[in-house]
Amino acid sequence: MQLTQQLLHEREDYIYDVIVIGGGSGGLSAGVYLQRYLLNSLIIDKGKARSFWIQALHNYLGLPSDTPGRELLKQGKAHYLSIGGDLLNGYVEAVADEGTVFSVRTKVGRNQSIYHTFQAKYIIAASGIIDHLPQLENMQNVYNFAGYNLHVCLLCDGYEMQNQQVGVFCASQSSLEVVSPLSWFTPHITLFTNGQFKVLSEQKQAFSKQGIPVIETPIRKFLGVQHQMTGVELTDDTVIQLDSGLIAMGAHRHAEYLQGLDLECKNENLITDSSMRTSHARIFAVGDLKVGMNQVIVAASDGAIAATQIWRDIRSREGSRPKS
């Protein structure tokens, strides 16, 4: 059931088997499997799944290559609701371990918000990440192209950039590491720092030997038509023509609600075992939050694996459930 502010009273004192935080491909996959295992689940979705911004899922097995990410999410939500799952558009502020259950404090509604605390035996963290974008005076100019041919994922879109003139937009020294794997797909690379950091002289020399220009002048705007970026204009009026771009500026992980639970991490990513279980026995993590490969199809697999392990846990503890 799609929960609304008016329906929240129906879930007072209700204890879910599992609350899934995040309605992207990983969270929805987990929800579908949980419901098929006859468990009671709630997905709380803030509506900012990374895959929502993917304009075409070129690499998802079995789907037409022009399928937008938002269509995958739409179908996934419809599937989940059709088999009895609860879905709430809301923002999880905090998760607290109360012993046998977790309390999940949630903000519902952007205007005239209300707060509601849900309870669950297990948590699946599936809230993902959001990519950092180049910060320009007119951010709408960035949004016009991001997710089209201004890419944010080399693993997803390296194929799309083969033999193209590619601008790589970096935010730090560490982000320059993307050059080596990108050069597998194209030798035509130009690096842009947008004036955010200085590239070391020895790095510049190494890039120069590879024929890779380093542009440290800030960017005024992206150029292009109908969501297809064709180049950049710098603040000194220089125009550089490009076929596509790759944003390599890192990402923010949506997991503040887990603070205080002392979960094991590696470089801000949650460490899980093969069943997606974190260092807490009743908290699982799927998709981009965990250590591993950041891909839509991998997140969907993670969700299925986590849900299956939780079902095994509950079944081994409770045995057969009474017939409804």
Second form
Protein chains: 2
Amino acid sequence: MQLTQQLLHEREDYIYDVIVIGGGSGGLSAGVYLQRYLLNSLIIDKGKARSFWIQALHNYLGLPSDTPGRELLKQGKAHYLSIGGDLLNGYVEAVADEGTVFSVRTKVGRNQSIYHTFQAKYIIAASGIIDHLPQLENMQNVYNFAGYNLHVCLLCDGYEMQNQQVGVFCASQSSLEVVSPLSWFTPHITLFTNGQFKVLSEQKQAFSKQGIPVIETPIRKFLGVQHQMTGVELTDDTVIQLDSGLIAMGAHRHAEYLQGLDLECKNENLITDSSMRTSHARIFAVGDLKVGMNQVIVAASDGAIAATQIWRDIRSREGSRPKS
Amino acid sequence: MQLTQQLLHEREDYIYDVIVIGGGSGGLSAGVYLQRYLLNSLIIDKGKARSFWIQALHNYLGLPSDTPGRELLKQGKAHYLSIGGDLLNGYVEAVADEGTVFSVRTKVGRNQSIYHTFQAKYIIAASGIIDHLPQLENMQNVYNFAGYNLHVCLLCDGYEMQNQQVGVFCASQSSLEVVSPLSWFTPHITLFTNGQFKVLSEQKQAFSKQGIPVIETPIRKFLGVQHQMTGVELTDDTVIQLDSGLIAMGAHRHAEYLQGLDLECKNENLITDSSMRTSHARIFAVGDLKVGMNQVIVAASDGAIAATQIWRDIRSREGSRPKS
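For comparison with the form predicted alone, provide the form predicted together with a further copy of the same chain.
All chains and molecules follow, beginning with the one already shown.
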């Protein structure tokens, strides 16, 4: 059921089989599988799944290609609740390994917050990432277009940018690596540093030979109407027309709660085996937090695989029948 | 486009980037991703995807839990065709590695068949498996219930069999391994050998202690109405009432066309790396053919991953722009 501050006392001294941290596609898919294996699960979601911002899921098999990410999440939550899963809107502050169970310290409510510590035998870390966005004076101006034609994922939306005039919004030297795969889709690329870093002059020359301008003047605002970005206005009043944009500024991992558990990582991504198990036998990771492709369908599959392995673990340890 | 016998001449001397063998969830998801990476792909489908027989996909994130497998396939095919993919109903007889391309010998049409050899740089083997079914005199009697409450997948449908009287239909000693995971969901299990093999007497005693009868008399027919199986009638006229059934008779792999390519396998399943690449650098495998969980959502994810790796391969070799 949907837990609320008022209902938390119903779960006093309760030990979940699994607490899933994150209610995006990976966490919800895991939850559906766990409940269908007759396990008790709680999904704690802080409500910022990356797919929530996707205005059209163009590549998720089975859904019409104009399906918004939030529709997938809504459907998944309803499905999960319909088979008895517990769902809580909250923010996990810390996970501690107490030996046979984990304690999961959670903040509930933004205002007049209360704190509650849940217990579970297994953890699935499904809290994903969130993209860095250009920091403009008026952030609403960025939100107006991000997820529409101001894209954050080249794999997802390269197709949409075919032969378009594309502005690439970079945060550092490493952001520039996106130019090569993007140029598979379009030759019309303009790079924007927003004044945040200097592009090396030999690199600028190389881009210039490819016909790719590098704009280092800070951005004042995105231009456009009705969520369709049409260009950029710089702080020196220059206006640059664009058909679409690609934000390539890296991302922030939502996994502070795992600090202290010493899980093995590669480039900040959690390393898992083929069953999504991390270097801790009872912590699994799915979706964008782990090594692998950041795609909604992959996260959903990861969740199914992690849930199945946890069921197998519990079944082999606890015998052939659940208690209830 | 949908290719037909009449349209095959339009693809003379054409070299596809990728031929996908199999139009189930793995193949279709691969196809959608490939087309969105501006690659040229052909899916050859013989029309027997395992998911076609699933009457309700209970665990595919984003789809209502009563969605028939065939709806997912229909949606996926329409999506793939809408972004320019080629789709052919045909049967791949052989794949030969000609050095830089593969030739794919295909039979088109069941009656008055013609043969056509296609060429591609990459192959995605997505042709899956098909479950062995109890061989009764009247097979239509089996088809009437299979995929409804005569299940073939414990992971998918254990939940549906909760506390039910379940008949398990076995083909050999190894089929009996399903009893342990099934008993997680229900203690009311009856085993049927259909007279096909003898259960060892000590094993029979062990089952007897668990309250699990072993029926070795051959089955005459399934009983039931409207796709709902209600029991079994044996050849000695005995009738056994059941709420549902689980067919655990193993499966047949649709991959004869790979013979001679010497791909590495484990227990008949193709071994792949994390990008779905087999031991041949230009042959990928997705879904039930490979090592891993046989689940629709996993196959769909596999397809996305394989397609992305092939795009990366081609991009790094062919430079930054497709020819067209």
